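First, one chain by itself: the form predicted alone, in structure tokens.
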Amino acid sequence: MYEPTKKDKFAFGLWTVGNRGADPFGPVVRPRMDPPEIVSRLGELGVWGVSFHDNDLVPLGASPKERDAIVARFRKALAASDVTVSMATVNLFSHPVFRDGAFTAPSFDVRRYALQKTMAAIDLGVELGAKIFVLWGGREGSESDAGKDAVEALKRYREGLNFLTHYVKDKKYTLRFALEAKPNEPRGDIYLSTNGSMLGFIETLDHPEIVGVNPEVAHETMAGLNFYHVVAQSIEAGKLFHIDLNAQKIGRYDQDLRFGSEDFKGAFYLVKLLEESGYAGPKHFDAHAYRTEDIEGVWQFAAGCMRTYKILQHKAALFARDKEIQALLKEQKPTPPYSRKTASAIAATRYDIDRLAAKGADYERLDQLVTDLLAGARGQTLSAS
């Protein structure tokens, strides 16, 4: 029953398989695994997508031939493994030349270096199948405001994004852009830092209609926002266009954490929302092992994710069958549409308000119910059938 088909669409970034466990404190601890070999192990395990950065699979300086030959390896493996590329992405904050942005960063080279490499990232993506491109501005910020105009640095940041959507539209790429917020680390404060403040910025761009988002859980509940809501308010406006699933504890550094390992019932109500409303994009788990772990733990993590993941999907399931909650769940009429004749109505009618505000809403015993249902107080023979 929880076993992970290439229908759930799961897939999985070499940045986390691979993550060697390395923290500001101490060096890695895992060796480094080959990303055809990370292809093969998640193949194994029944994983329909991999993810990377550019560098992640082709390191910065790689010479056209010795590029073309790490492709040849990786699609083989892709081909092997029935494995396909699910995303790709471009690494903008790791090399010292992005220690103050890419797309806004004061320096005019820094940002045309910024386009080509995401250029080039965009074209390996492609190559390789990758409908979705996201982009994370972790370096798109600053720690002291004096040093940096925001409004200015949110001009240079859509131009950039204009850039770069008038390539993929030149190019005729069948790619759609998903932008990733988070409100700090590694900067100080980084600027579109939650994922309303990209649904309002994408509607700003030269082609909002091949731009949508890529929340993260861990990144809104840094910022202490409900990831249901995030997600649902991204669903609601057509822009889901991609998912980032992991856990983490709320006022922590980016944890990345195996997904559904911290705030069980947020996650149920994630997964239930995503398989109710027909999300068919990836269910991208963009987490990692803990430091703890050797090369097999590692492998125990990402299949944990995928287990939990299916787990909850039950519930959901469960949940939409249960008697006795279906029951205490009301039926909601929409708002009616304007018209004068409905505005007059409305605007005649006498309401009992001292009526409408006695009546509880019985979500405490709502709430118990769903409670008993992820504890497993209430199982299938429970008014379930």
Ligand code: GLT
Given for the second form:
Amino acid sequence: MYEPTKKDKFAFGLWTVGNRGADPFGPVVRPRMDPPEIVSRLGELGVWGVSFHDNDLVPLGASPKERDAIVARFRKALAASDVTVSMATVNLFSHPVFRDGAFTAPSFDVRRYALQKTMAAIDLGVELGAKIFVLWGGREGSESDAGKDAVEALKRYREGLNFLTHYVKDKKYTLRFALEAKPNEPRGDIYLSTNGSMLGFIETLDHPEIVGVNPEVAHETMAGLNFYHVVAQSIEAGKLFHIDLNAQKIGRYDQDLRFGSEDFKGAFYLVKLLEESGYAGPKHFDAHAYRTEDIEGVWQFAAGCMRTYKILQHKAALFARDKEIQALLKEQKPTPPYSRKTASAIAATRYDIDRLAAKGADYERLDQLVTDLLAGARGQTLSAS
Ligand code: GLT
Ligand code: MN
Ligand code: MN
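Let's see the other form, the form predicted together with this ligand, since the form predicted alone is already up.
Shown next: the complete complex, the earlier chain at its head.
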């Protein structure tokens, strides 16, 4: 019942299950896995898609011949396992050349190199069938604002993104971009630090119609925000092109934990929202196994992300059919559109505000019913209510 199917569109990045457990205080603890090997294990688990940074697949500095051989092997593995490339992205953060940013770097040459690397990564992604290209500006930020004018940095950020959307249009690719925000780490502060900032920025671009967002649970939670609200705004704006699912304790470094392993209720409202909104994009897990785990633990982690999603999907269906819960939900009439007549009618009405204020919302009862539902203390089959 909780088995993943291709229809679920679950996806993992090569760097997620391929994460080797290094952290700032200690080295890698797990062996490297080859991308074709990862694809084959993902296929066995029922995963639909795989994503990658350019250099997760093709090492930096590979010759064109080596690149093509790697791509051919990878393509074979995808076909053999019936796994799709769900998204591609570019690594603009590992090499020291990007230590003061890529598109916002003060150096003209670094910015041009970032464009060169991104255009090649776009070509690679498109060649392998990607329809979404994520841009996460991990190094676009500062520790000290003495050195860089943030207004100028944003202008350069826009110039870079505009250049890339023009490139995609010129090449006649049907690729769309998804911008991913994060408040800090690896920079002290990252520009466009939240998904909301990204949504505002997108509207200032030359081609906003092909640019959306890729919000991540961990990143918005680091900023102390309600991820369900973040995703709701993205959906309402027609901008949820992609999503990075994981879990995070508030006030910590970017933990990228197994989906649903923290804030279970938050994860429930998120799944319910994704399912009921008709979101049709990839459900991408950008998370990794604990450093305590060996390779077997990694596959337990991956299966766990999907299993929890499926459990919560089932809980959302139970919520929709639960008579007691549904009876507590209030009808929400839309606010009338403005007309002089409606304005005068509203202005002339006497509202009994004491009566309106006196009535409680019943949210305590509702929230407890949801708690019971999630804890398994309430109707666990779809026919029960
Ligand atoms: C990096 C980051 C993620 C981004 C990836 C895409 S790379 O692991 O922490 O949140 O989604 O560049
Ligand atoms: Mn991410
Ligand atoms: Mn993260």
